[in-house]
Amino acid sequence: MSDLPAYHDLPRRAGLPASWGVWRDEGTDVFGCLNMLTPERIVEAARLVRRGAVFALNWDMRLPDPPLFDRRPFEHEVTGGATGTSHDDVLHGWNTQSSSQWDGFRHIRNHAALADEPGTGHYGAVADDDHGMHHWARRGIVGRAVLADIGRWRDGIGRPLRHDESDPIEPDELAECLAAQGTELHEGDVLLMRTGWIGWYQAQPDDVRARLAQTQHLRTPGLRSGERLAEVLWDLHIAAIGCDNPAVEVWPPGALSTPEHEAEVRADRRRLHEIFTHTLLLPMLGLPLGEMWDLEALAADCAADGRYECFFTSAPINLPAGVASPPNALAIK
């Protein structure tokens, strides 16, 4: 039994369930669900290391190429001449969300909360520039992780995901997949969800990649957006979720709605959570979202040995007031 409230028992802010203040100690609102990563849970998670097999979850920083969502590619300059004593790296125009990433709490605000408490709209009503990746970096993100290999499970039941379409994964399919794997999720776990999108992307020719980089053409599978998704993920009481697709949820927002409903929502940004659950998960529930993580090697190993749990570490960049960060994540079995 958990001491945390169920989704429908959470206090409400701007009419929406919110976990603001659920962790009452001073400073906890910059961590949200990461507060569940207690020292006791970290010690227990460390016992999962049996073989010393390490899986790095960061994708190649240059991928996707071209970047998605109208982000610009960075230029990698190596300083120092061919006969010099040393080299340095200089990254020009680097966007922290151009490849594998954590979405931090500065990334998304909720417009209903912003209207209710002007000047914020971010998790815990913390001021915009008081959030930042430096909080997570100085704490570190360590604990037990569990992989839900949705892509392999959907293949096995004859409903393979369509990686070039807005193919929805129903929130309740997470539990079905975990049950099929014989995997139990515990409170405070980091949930890893593999769709197979990265493996699919890497097999695509340049012309397909170029088309995907045009936001109006980008279609990807993901969790079905809506309040049911927020309810399911909160009630799992996970510390964070890291996925291999570009947006955790299906893309684009509104792809599964009627045109009339999408138009209504876009006309009133306070309802944006109805088609884009980021606006509940990050600013209202405090659930960190990982996107475009390379889970291919880990998933293959889990399928081979039947163990879908691992020791997990992540060291975000220590950037004060940073919006996002590469996860620098490791899964260790």
Given for the second form:
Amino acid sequence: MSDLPAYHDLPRRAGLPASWGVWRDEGTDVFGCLNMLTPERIVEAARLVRRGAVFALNWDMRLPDPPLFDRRPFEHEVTGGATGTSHDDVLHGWNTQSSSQWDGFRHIRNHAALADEPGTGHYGAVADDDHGMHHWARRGIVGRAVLADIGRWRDGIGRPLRHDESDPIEPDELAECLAAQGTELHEGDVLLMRTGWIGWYQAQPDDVRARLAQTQHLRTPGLRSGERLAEVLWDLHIAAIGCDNPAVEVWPPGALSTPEHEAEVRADRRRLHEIFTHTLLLPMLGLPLGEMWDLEALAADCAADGRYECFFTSAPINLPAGVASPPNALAIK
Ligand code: UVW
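Having gone through the form predicted on its own, I am curious about the other one (the form predicted together with ligand UVW); can you provide its structure?
Everything in the complex follows now, all chains and molecules, and the chain you saw is the first one.
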């Protein structure tokens, strides 16, 4: 039994369930669900290392190429010339969200919360630039991770995901997939969800990649957006979720709504959560979101040995007031 409230018992802010103040005083919480990563859980998780098999979860940082969501590619300059004694790397125009990433709490604001308390709208009513990757970097993100290999499970039951469409994964399918794998999720786990999108992307020719980079043409599978998604993820009491698709949830927002509903929501940003669950997960629930993580090798290993749990570490960049970071995550079995 968890001491944490169920989703529908959470205190409400701006009319929405919010975990603000559940772990710390309101207005001081920069960790949200990461507060579940306690020393006791870390010690327990370290016992999961059996073979010393290490899976690094950062994708090639030049991928996707071109980047998605109108983010620009960076230029990699190597200083020192061909015959110099030393080289340095200089990354020009690097966007921390152009490849594998954590979305931090500065990334997304909830406009209903902003309307309620002017000047904020971010998790816990913490001021915009008081959030930042430096908090997570200095703490480190360490614990037990569990993989839900939705892509492989869906293939196995004859309902493969369509990677070039806004193909929804029902939130309740997470539990079905875990049960089919024989995997139990514990409070405070990092949930890894593989759709297979990265493997699919890597097999695409340049013209398809160029089309995906035009945001108006981008369609990707993901968890079905909506309040049920927030409820299911909160009630799992996970510390964070890391996925291999571009937005955790299905893309684009509104793809699964009627045009009338989408138009109404877009006319009132306080209702954005009805089509884009980022606006509940990050600012209201404090759940860190990982996107475009390379879970391919880890998933193959889990399928081979039937063990879907591992020791997990992530060391985000120590960027004061940073919005996002590559996860620099390792899964160790
Ligand atoms: C989107 O959902 C647009 O992705 P990100 O969280 O990287 O902004």
